[in-house]
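Form predicted alone, single chain, as structure tokens, below.
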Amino acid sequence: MPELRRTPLHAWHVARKARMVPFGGWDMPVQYTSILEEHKAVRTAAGLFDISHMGRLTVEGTDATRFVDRMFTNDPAGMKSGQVRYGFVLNAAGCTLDDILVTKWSPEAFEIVVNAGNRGKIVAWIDQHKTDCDVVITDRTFDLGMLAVQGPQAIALAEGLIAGVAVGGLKYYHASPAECLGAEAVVSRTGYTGEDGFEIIAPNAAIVSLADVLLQRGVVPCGLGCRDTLRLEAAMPLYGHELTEATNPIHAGLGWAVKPEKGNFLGREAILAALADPTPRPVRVGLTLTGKRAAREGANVLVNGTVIGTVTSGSYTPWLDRSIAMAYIQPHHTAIGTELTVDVRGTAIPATVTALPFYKRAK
């Protein structure tokens, strides 16, 4: 087995007695203290966590927004300065190798965060699909680290962090060159758990020092766990659960970011097949589950004993005081109030249909 891979902030976390577990081909913290603790912290006040496992690259050169397009589901040619878009990496079936965000600098260069496991197979796809474009292709993830700060006193605990850019005033899904503790930096306000608050990337030693002032600022050092939790009430997919290379972004209910219109990418005539075709497919739906019980990933959804669907991610959630799970089922069954029931570890746990997301912040 490789050496699991470690961020600029490992130290850091073993210092702090987190209980760290593979993830994605790296060691990550999962927890210090507990995930209810910390998910509550991240409701209330302010969370840290530690995202430099996640890739980044750059795309730069004169044909940088044709190639982005020709990747990327969303519309990139659309987008403006600073802007940060959420779409998808398809295959030829116009399934998803990946689910992205891409910032826009210029029509010459972009910035693109994917997901920590699959970031070697978008690089090899990138650069199998890149041969007739001028541009480069720059891997950073491992010069750079990067930083999610959530919570309701996330801006506030990070006045005076950042210079060159208002981080209050950034619109959300925006981004800017910054500076952070004197090191160039790009921030943007943008996350993974349904909260306001923002992201950073720095030189690994800017993210380590940043970590440290934010921690003596009172903001709440987080593990995976939480992020599992917090990403789940807002009902945020994640990949290798509700997103894999067998599973269509249409009927995960993630259409808003598929742009057919646009033009041709990699994956687009799978996609209008898709829209095109009546053919009842399981659909992504939200489920409260009776009780504490959690319905893990790959539990049956039944109705009247029949199974009709499968769970992709559930958890007790300790902010909402209840069980909940995402899970694609038969479309006739998707209704807003359906009683069904899941096989929880061979028990039929009464489950209802509820609207995504479980959980939204007040604005």
Given for the second form:
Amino acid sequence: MPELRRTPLHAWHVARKARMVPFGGWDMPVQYTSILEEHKAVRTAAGLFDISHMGRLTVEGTDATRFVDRMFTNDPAGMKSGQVRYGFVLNAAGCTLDDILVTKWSPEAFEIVVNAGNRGKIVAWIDQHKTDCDVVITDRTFDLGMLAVQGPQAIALAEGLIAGVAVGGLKYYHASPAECLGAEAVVSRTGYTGEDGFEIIAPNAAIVSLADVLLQRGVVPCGLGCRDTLRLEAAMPLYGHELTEATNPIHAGLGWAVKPEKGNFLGREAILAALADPTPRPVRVGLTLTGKRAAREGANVLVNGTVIGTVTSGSYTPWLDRSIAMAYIQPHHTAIGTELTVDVRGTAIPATVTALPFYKRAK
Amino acid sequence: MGLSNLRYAKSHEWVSVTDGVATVGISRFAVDQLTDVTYLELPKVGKTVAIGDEVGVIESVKSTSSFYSPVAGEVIAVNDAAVQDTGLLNEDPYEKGWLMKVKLAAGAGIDHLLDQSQYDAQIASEA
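Return the structure block for the form predicted in complex with the partner chain; the form predicted alone was the one displayed.
Okay, now the whole complex, with that chain kicking things off.
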């Protein structure tokens, strides 16, 4: 196995007694003290996540819009400067190579955040498909770090640390250049927890200093363990689970981030075919299980003893204090309230189809 | 409880024997690997168990694991408090977080289990 990569905060995590695990080729903290406590800190106060493992690419040049348009299912031409959009990179079969965030600075400058485990694949995709486009793509993953600060107090606790823009004045899914403790940075009103908060990209040294100051102010260091339970409650897909190279985003219920009407992009023909195909396909649903036992990825979902689907993510979740899961199931069983069972290691556990997301913060 | 008196199974259960009764739990190392324990299923009192029998389930936020009996005998008590409050395993795996008590079968012992230094060597290789 190749050596695991380390983020600029690696020593910071180890000094705080984080339990480190491999994730997407990186040595990352799964928890510092308790996944349950870290999860609750994000729902009630503020948590700090090192997300420097995510891939950060810039796309610049006269053909930047044309190139992003080719690569991305959402519509870059329709984005305003400073706007962030979620969408997919698809293969020719319309299935998902990665789910990404694209920030537009101008028609000639974009920034893309990709999943850690897919960075190599996306960089290779870009090399293969940029062909005639006049663009320069730069991988900034290793010289810039990235933090997510999430929770109802996230904006207030960062007061005065970020200059050049009022973070609290940024609209959801908008980004701005900023200054972080004297260094050039980018801040966005985005996250992967279902809470308010922001994400910041800055040089490695500034990221470490910012983490130190936020910690002094009471922001709770959080590992990938609660990042997973938080995003599950918020029903956000996780690549490798709800999205794979065998998953079409239409069937994942994420068609809102696919814009075939905008014109050509890679995978568009397969998407149009999927939209026109009347064959019933498994669709993504939420399940609430009876009791606290978790349905793990791969567990079968049944009706009257017949398998009708498979769990993609499942866990006991601390905030809702129950066992929830996302699953792909046959479409005629997806009505909210439908009673099913999930095979948890040989035990049939009753489950109910539940509206997604499981958790939505009060506005 | 002095940790030096404990014996361990390779599957991370600890055992302490007093007057022919083995108290069984899982080690701090195992609990830390699991992350927060959220669900616990323990055997019924009166069940006869053999070494290596799967006798329960321990679920955490991140994983689901089997609980194996490291000894042979009859289950005479289980820790209902830990079933009700699974946080006891994370807080105190060697005292309040014990899992079951087994009256050892005639001739059954714990010589097959690892001592502290052997177990320390095992977890050093797994960590």
